[in-house]
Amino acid sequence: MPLVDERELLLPALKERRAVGAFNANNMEMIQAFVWAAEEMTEELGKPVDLIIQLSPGASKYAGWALGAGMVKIVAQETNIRIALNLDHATKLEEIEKALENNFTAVLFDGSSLPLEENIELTRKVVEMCHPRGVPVEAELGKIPKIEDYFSKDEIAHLRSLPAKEAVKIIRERAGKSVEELMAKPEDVEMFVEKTGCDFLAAAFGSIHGIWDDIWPVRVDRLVEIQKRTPLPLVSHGSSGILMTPKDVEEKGIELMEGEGTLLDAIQTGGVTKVNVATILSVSFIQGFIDAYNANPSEKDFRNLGKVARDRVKEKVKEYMRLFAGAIS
């Protein structure tokens, strides 16, 4: 079927207190993995599983804007899964225009690095560009930092080798106060939404971009306060690194502080309706490719390695889809 308006996916999900996965693609194999995961989960759950495929400006430039969007349009035509195509983390108006030219069905404008008034002004311009063409706009309030803002590449490699409990302790010590200060302020929410006219809100509630596995707790208490101030679907960024369920908290031995919770808590109690997942999918693809090569270093056919990587991504996406549908507790 043709690509769908992202509002058609998120507004019903908000009412039903479930989430829709928004997965970042960097190549053909990842796009296939997302669609096949949604098809298999639709059969497993016995109900439709919707899908948002995201292309960042970087991925769009890497593939070419027309080719990147074109691959998503083709797979959408060949499946019964409802698919929206979202531009992820645009920071320039020219990137928004490119997305509109290539028929994206949603955009995220990320003005979080700007002063609040400038973020509002530019987000409003994006809304004025997109709404006449029927394209909804996601906006970002507060700032979601990157793990690289706090640790060097060597330090991150070391953190990845540690048990989750130890890694979280180190991240808390170095980044915790900063992450707290960067979160969205509930008192800014109503004004921001009213002045920008955005359709979805990515309000920072303690996540960090680029964490390689689901180990990091988020501030569900802040999220609940934000939800009280807007009826819009809320968006979770940096979701690869967020602890998925209370069971994971227990199994990984991570102690939650007051007000903290998991991705499941964020969906069920905090209004999170769109969940962006990127880093863990890239890691899964890379590791699958490496494992396939190590198992058969004489392999000359790239496709045989890509199949393993693609399947690894598909299975990881299915884990998230079960969570978003409420099939994991």
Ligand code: G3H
The other form holds:
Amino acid sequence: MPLVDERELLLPALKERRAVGAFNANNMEMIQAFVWAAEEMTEELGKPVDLIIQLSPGASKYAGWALGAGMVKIVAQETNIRIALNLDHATKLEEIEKALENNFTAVLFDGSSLPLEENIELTRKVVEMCHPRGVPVEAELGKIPKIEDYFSKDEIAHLRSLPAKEAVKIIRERAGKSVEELMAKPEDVEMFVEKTGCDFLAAAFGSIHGIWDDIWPVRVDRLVEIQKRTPLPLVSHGSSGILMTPKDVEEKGIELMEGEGTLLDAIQTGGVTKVNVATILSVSFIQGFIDAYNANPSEKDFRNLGKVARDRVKEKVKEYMRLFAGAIS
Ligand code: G3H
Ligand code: ZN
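Provide the structure of the form predicted in complex with glyceraldehyde-3-phosphate (G3H), given the form predicted alone shown above.
What follows is the whole complex; the chain from before opens it.
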């Protein structure tokens, strides 16, 4: 079927207290993995599983805008899964224009690096560009930092080698206070939503972009305060790093501080309806490719490695889809 408007996926999900996965694609294999995962989960759960495929401006330039969006449109045509195509983290109006030219069915304008007033002004402009074309707009309030803001590449490599509990302790010491200060302020929410006219709100609630595995707790208490002030679907960013369930917290030995919780809590009690996942899928693809190559270093056929990588991504996506549908706790 044709691509669908992202509102058609998120508004029913909000009512039902479930989430829709928004997965970032970087190549054809990832797009296939997402759609196949949704098809298999629809079968497994016995109810339709919706899908948001995201391309960042970087990924759109990597593939070429027309080819990147074109691949998503073609897979959508060939499946019964309802798919929305979102431009992720646009920071320039030209990028929004490109998304509209290429029939994206949602955009995120990320003005979080700007002072609040400028963020509001530019987001409003994006809404004025998109709404007449029937395209909804996600906006960002507060700032979701990235792990590279706090650690060098070598330090990140070291953190990745540590047990989750130790890595979390080090990240808390170095980044915890700053991440907290960057969270969205509940008192800004109503005014921001009203002035911008946005459709979905990515309000920072303590997550960090770019963590390689699900180890990091988020501030569900802040999310609850934010949710009280807007009826819009809320969006979780930096979700690769967020602990998925209370069971994971226990298994990984992470100590939760006051107000902290998991992705499951964020969905069930915090009103999170769209969950953006990128890094963990990129890591799964790379690791799948490396493992397949190491298992057969004389392999010359790219496809035999690509298939393994694609399958790893598909399995990871299915894990998230089970969680978002409320099928794991
Ligand atoms: O917008 C994309 C997401 O926020 C992805 O974050 O790479 O940490 O999963 P992540
Ligand atoms: Zn993000």
